[in-house]
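In the block that follows, a single chain appears as structure tokens, in the form predicted alone.
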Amino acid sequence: MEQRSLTRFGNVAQAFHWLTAILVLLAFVFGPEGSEQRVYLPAGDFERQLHETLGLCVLALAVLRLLWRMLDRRPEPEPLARWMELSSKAVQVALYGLLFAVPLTAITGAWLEGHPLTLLGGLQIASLIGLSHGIGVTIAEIHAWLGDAILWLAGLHAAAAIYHHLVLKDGVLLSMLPRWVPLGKLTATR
């Protein structure tokens, strides 16, 4: 394990935050929007195949992100308010949550619609559960209205971030940005 201060996330957990950060965004930016017909046009079929592609790397990464989680050492937490304290703990686990859940359903309702994964390059991923396109097409709708949660919720994480380095001015921003970011040269005063 990489060593570090106490106060700072290590380079991995940030690569790991960023990068995520990153590939929702693209996920989101190109993910088709529409009927079942629309989205599984020709026309659309990189735009699709880019969403699926990066769907299914948010989902490794998460699992990678957990995993690496449960070893590396986190930075001592900045003195919070007990409701704030929660709150950050609440948005955590709803974020990791929908990190899976947002490609699990695309993935399940893409294989209940009859529609393999196709990814960048034409590889195709089979459907390896039974067909039931009824099923298929209500689990499409909710992983467009999670993937819209996702978004909210990190927009809603990032303003609280900036909340915490600009009004209360502690740690909490700085622990997540790596040490190259002009930002993270200043120090947090209380």
Second form
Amino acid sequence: MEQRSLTRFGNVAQAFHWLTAILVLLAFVFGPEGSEQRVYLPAGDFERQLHETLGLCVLALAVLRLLWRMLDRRPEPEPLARWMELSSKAVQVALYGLLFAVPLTAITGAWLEGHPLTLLGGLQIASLIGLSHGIGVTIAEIHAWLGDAILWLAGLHAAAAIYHHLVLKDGVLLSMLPRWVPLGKLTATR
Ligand code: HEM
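Next up, the form predicted in complex with protoporphyrin IX containing FE in place of the form predicted alone?
Full assembly next; the chain just shown is listed first.
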């Protein structure tokens, strides 16, 4: 059985965390913008395929990560003020929720609008649900809002992690970083 300090998340949990963060950021950067007509112009095919592929990877990672979380050991939580503990839990639950809601609204919106999912390498996944164009457009708009929301929330979450490290000087940020990142040492082994 793997031996590791209880002050940090395990290697697999950390890998899931940072890979998710990178993929969410890339999916945002390569997100097609504008009306449905614009998004589905042939000139935007590559960017849209890249965005959809990244989005499906985020969804697959979220599923695997939650399954892994059920099996994995977690570091002992830092002793925090009650409001901080509750708000950090709420942000984490919201982030997990958005990791599912963002790709699922994209898939539902595209399918209801009558578009297959188009992935890198020319792979297409045809709609598995009926056509309802108006509802599809609305859900696609909700997807765009949620896509912005996950970035804002992740920014807040990252700022909180940095605040923990620089101001509270506790081990919260280090708990999600591999040992080789030269940011400081975790001394306590709770
Ligand atoms: C899109 C970007 C991100 C997403 C979606 C995300 C999501 C999450 C989620 C869902 C957790 C809870 C993990 C669990 O308990 O299973 C978490 C924990 C954590 N994240 Fe992020 N994160 C992102 C970016 C960042 C960044 C940029 C930082 C640091 C600057 C960061 C630092 C942390 C830390 C320190 C924890 C552990 C918090 C604790 O145990 O209280 N995250 N993150």
